[in-house]
Structures are given as C-alpha cells and as structure tokens.
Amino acid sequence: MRKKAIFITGASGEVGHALIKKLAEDNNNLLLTLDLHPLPADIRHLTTHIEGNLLDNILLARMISQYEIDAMYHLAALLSTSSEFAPDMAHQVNVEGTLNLLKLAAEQSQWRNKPIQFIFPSSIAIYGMPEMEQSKGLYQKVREWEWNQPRTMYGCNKLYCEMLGSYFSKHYRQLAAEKPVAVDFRSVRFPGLISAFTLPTGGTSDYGPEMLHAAAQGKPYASFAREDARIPFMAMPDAATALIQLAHAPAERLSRSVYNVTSFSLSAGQIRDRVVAAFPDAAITFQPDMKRQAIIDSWPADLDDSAAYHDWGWRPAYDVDRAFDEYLIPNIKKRYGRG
C-alpha cells in the first residue's frame, strides 16, 4: 500500500525551509521532499527526505512506486544570477525538470481519476520592462499579463513553465481519443524574498537580505544594486503562506492559473536605512554591477496583486514595518548573537 504524501522539490532552499515548517503544523500532512542537498537540521524530523536529482527519472519512478502524491510543490530551480552563468544547466533544471514533474502529475491524475495539484512558484523575473525612466514611471503596479518579456534565462524559464502548466491543466493530449484528467496547476509570482533563517543563494534581488546578514555579522557590504534601485519584496513566511493559501483555494474561485503576490516596495537605499537603524555599526556602500543592475531595472517597481486579493483572499501578514521590526531584525540578531 503506497503512502499518501505531499511532495516538495528544492526542499533545502529558502522557500522550502519555510514551506516545510508551515505544512508540518498540520499533523495530517505526510511530507516527502527531494533535493540535491541534505535538509537543515531544524526541519529534518518533519519530512521523509530523498537526496537526489530532479532529472533522474529512475529515482522519480522509484518514488512513485512507494508514495501516492496528493500535491506537488515544485520549488527546485537554478536562480536568476546563477542561470546567467550556466544557461544550459538552467534550462535543464528549470524547464526539463518542471516538464518531467508535470508529466508525472498528469500520470498520477489519470491513475487516481482526479486532478493532482501542482503548485509552482514563479518570479518577478518573468517581467521585462524597457527603459527604466519611461516604463517604471508609467507602470507603477504591473499586472500579470503586462510586460511578459523577460531578459534573463531564469525569467524565460519561469514564464515558459507557467505556460507549460497552463497547457497541462487545459490542453494536454487534447487530440487523444480519451482525454486524460487535467493537472490542477496553480502558480504565484513572487517578488524579492527576504529570509531571517536562510542565506541568499544567487538571486538578483539578494542585495536586500545580503545587507542584513552582513551587518549582523559586522562585515562591510557593497551592494551590487544602485541606491535608488526599487523593486517589491516579501518576508519569507508570507511566501510559504501564499503557496498554501493558493493550494487551499476552491477551484471555482480562481480566475487565472498565475497570480502576482507582494507585500512592500523599497529602494536599496531605504533597505540600507532600516539596516543601519538596527545595526548602527553597519558599513554599507553602493558599488553597482551594471549588468545585474540592468536586470533589476527591467523589473517592475511594484506588482498588482489585486487578483489574488479578490480570488483567494491573499493578504500579507508582514508589511514593511512588521517584516523588519518583528521578523527580520530580531531573528537575524539572534542568529548571529547580536540580541
């Protein structure tokens, strides 16, 4: 008898860490996780973990022989900056890995005769706005269907995977004699994410969390973003909440398969000011990397998340003050013995 489980890929990453803790609050959830790396010590006891490669089809087949998947949270990805240095690998991990899992979800849906949920975190990187002065001034809050012209491999990968998910949920095997049960694909587009408990791992928005962690350790930090660079952010607990809320939303309430979510929008200079207020000895300077800055300039200054607000009751728990004052600063101080 196969065990029913919620399957999470990329479980040792920043979002995975928060998501596992949140899902584990419900004792009825049996969690099955996959990552190339072991899980952090504080969450190992919460899940059955497999160390392995998402592209290993034999491993996936063995897993399916032992577990009946109720839902998939597909977090595994090569992030934005890393993807620019290894675009072929990014395509393999971000696209081929997603396609493998969508096919697996389709097979499971057909076998169980009901849709398997596929929850997919997308990214602000799918947006590509032209000239900063012109576009960011005119389009303060960008909606889901606007400026879907990414300028990074990561953004291209994420946008294509959104489209793959929509295809598997609406049109997969549409010419077959017997149409299979569709995958229940749902996606959130995240802004920059900031965690107090995990370190940044190669995202283009990581200048924000890098400032915090460097200051708490008493290390100087030179931001690769300009002082006036402005994009939306979200505290990591809200990211996990958004994924779970979307998964729990009644299908009949959803008007789309992909939703923006966000919390607050800050410039790099405003983040610096909050960090210095918490750590007066912080040495933060700005030495923009023009190539990474150009990517940031192509992203919206803010996201319109009114569809998520209306359809499934999205509300971030952490506005900018609560994110810094109650979540980030106290926990990062504690992490580095600065309390």
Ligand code: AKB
Second form
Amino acid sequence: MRKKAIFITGASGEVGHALIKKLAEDNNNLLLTLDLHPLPADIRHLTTHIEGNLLDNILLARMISQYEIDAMYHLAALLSTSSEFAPDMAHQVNVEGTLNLLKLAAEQSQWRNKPIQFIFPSSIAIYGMPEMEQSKGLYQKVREWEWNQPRTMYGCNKLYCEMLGSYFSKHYRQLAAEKPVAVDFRSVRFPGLISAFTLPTGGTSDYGPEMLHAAAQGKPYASFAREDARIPFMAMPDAATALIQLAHAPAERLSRSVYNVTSFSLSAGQIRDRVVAAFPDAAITFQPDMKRQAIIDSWPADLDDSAAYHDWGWRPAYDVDRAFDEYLIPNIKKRYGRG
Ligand code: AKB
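Condition change, the form predicted alone to the form predicted together with this ligand:
Every component of the complex follows; first up is the chain already shown.
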C-alpha cells in the first residue's frame, strides 16, 4: 500500500525551509521532499527527504511506486541572477523540471481519477517594464496580465511555466477520445522575500535580505542596488502561508490560475534606514551594479494583489512594521547573538 504524501521539490531552499515548518504543524501531513542538497538540520526530522535530481525519471518512478502524492509544491528553481550566468541550465531546471513534474501529476491524476494539486511559486520577474521612468513610475500596482514581458531567463521560464501549468489544468490531451482528469494547477507570483533564518542565493532581490543579515553580523555591506531602487517584498512566513492558503482555497472560488501576492514596497534606502534603526553600527553603502540594477528597474514597484484577496482571502500577516519589528529584527538578533 502506498503512503499518502505531500511532495515538495527544492526543499532545501529558503521557501522550502519555511513551507516544511508550516506544513509540519499539521500532524496529518506526511511530507516527502526532494532536493539536490541535504536539508538543513533543524527541519530534517519533519520529512522524508530524497537527495536527487527532479529530471531523474527513474528516481521519480521509484518515488511514485512508494507514495501516493496528493499535492506537489514545486519550488525547485535557479533564481534570476544565477539564471543569467547559466541560461541553459536554468531552462533545464526551471522549465524541463517543471514540465517533467506536470506530466507526472497529469499521469497520477488520470490513474487515480482525481486531480493532483500542483502548487507553483512564480515571481515578479515575469514582469518587464521597458522604460523605468515612463512605466515603473507611472504604473505602481501592476495587475497580473500587465507588463508580461520579462527581461531575464528566469522571468521567461516562470512565465512559460505558469502557462504550461494552466494548459495542463485546462487543455492537456484535449483531442483525446475521452478528456483525462486534469491537474489542479495553482500559482502565486512572489515579490522579493526576506527571511530571518535563511539567506537567498542567486536572486536579484537579494540586496534586501543581504543588507539585514550583514548588519546583524556586524559586517559591512555594499548594496548592488541603487538607493532609490524600489520593488515589493514580503516576509518569508507569509510566503509559506500564501502557498498553503491557495492550495486550500475551494476551486470554485478561483477565477484565475495565477495570483499576485505581496506585502510592502520599499526602496533599498528605506530598507537601509530600518536596518540602521535596529543596528546603529551597520556600515551600508550603495555601489550599484548597473546590469543587475537594470533587472531591478524592469520589475514593478508594487503589485496589485486584490484578486488573491477577493478570491481566497489573501492578506499578509506581516505588514512592513510587523515584518521588521516582530519577525525579522528580533529573530535575526537571536540568530546572531545580538541581544
Ligand atoms: C530573484 O531575485 O530572482 C527572486 C525573485 C524575485 O523571484 N527573489
């Protein structure tokens, strides 16, 4: 008899860390995780972990022979800066990996005559605003269907996979004699994420969390983003909540397959001010990398997440004050022994 499980890819990453903790709060959830890397020690006991590649079909087949997967949270991805340095690999991981899992979810939905849930984190990187002064300044809160012209490999990968997911949930095998049971694909577009417990690698919104963690460790930090660079952000616990809340939303309430979610919009200078207020000895300077800055400039200053609010009651628990004063600063101080 196969064991029922919730499957999480990219489990060793930042979102995986927060999501595993949150899902494990419910004892009924049996978690099965996959990543190229081992899990951080503090969450190892919460899940059955497989170290492996999501492009390894033999490994996936073996997994399916042992587990009945009800939901997949497909987090594995190369982030935006890393993807620019390794675009072929980004396409393999971000697109081929997703397609592989969508096919698996479709096959399992058919076998079990029941839609498998496929929860997919997308990103503000799917937006691309060509002329910062003319578009980013004018269009503050961007809606889901606007400015879908990414300028990064990662943004292209995410946008295409949103479309693939939607295709698998609506039209996959549409010409077959009998249309098979479809995958239940749902996606959120995340802003930059900030965690008190983990640091991102290879993203372009990393200057926010890097600034904060460096200051807490008493290390100087030179931001690769300009002081006035502005994008939306969200505290990591809200990212895990958004994924789970969307997974639990009744299907009939959902008017879209992809939703913006966000919390607060800050410039790099405003993040610096909050960091300095908490760590007065912080040595933060701005030494913009114009190439990475151009990517930041192409992302919207803020997101309109009203569709998520209307359809499934999305509201971040952490606005900017709660995020810094109640979650980030106290936990980071504890983490680095700063009082
Ligand atoms: C990145 O910077 O690549 C990510 C993202 C915005 O999706 N944090």
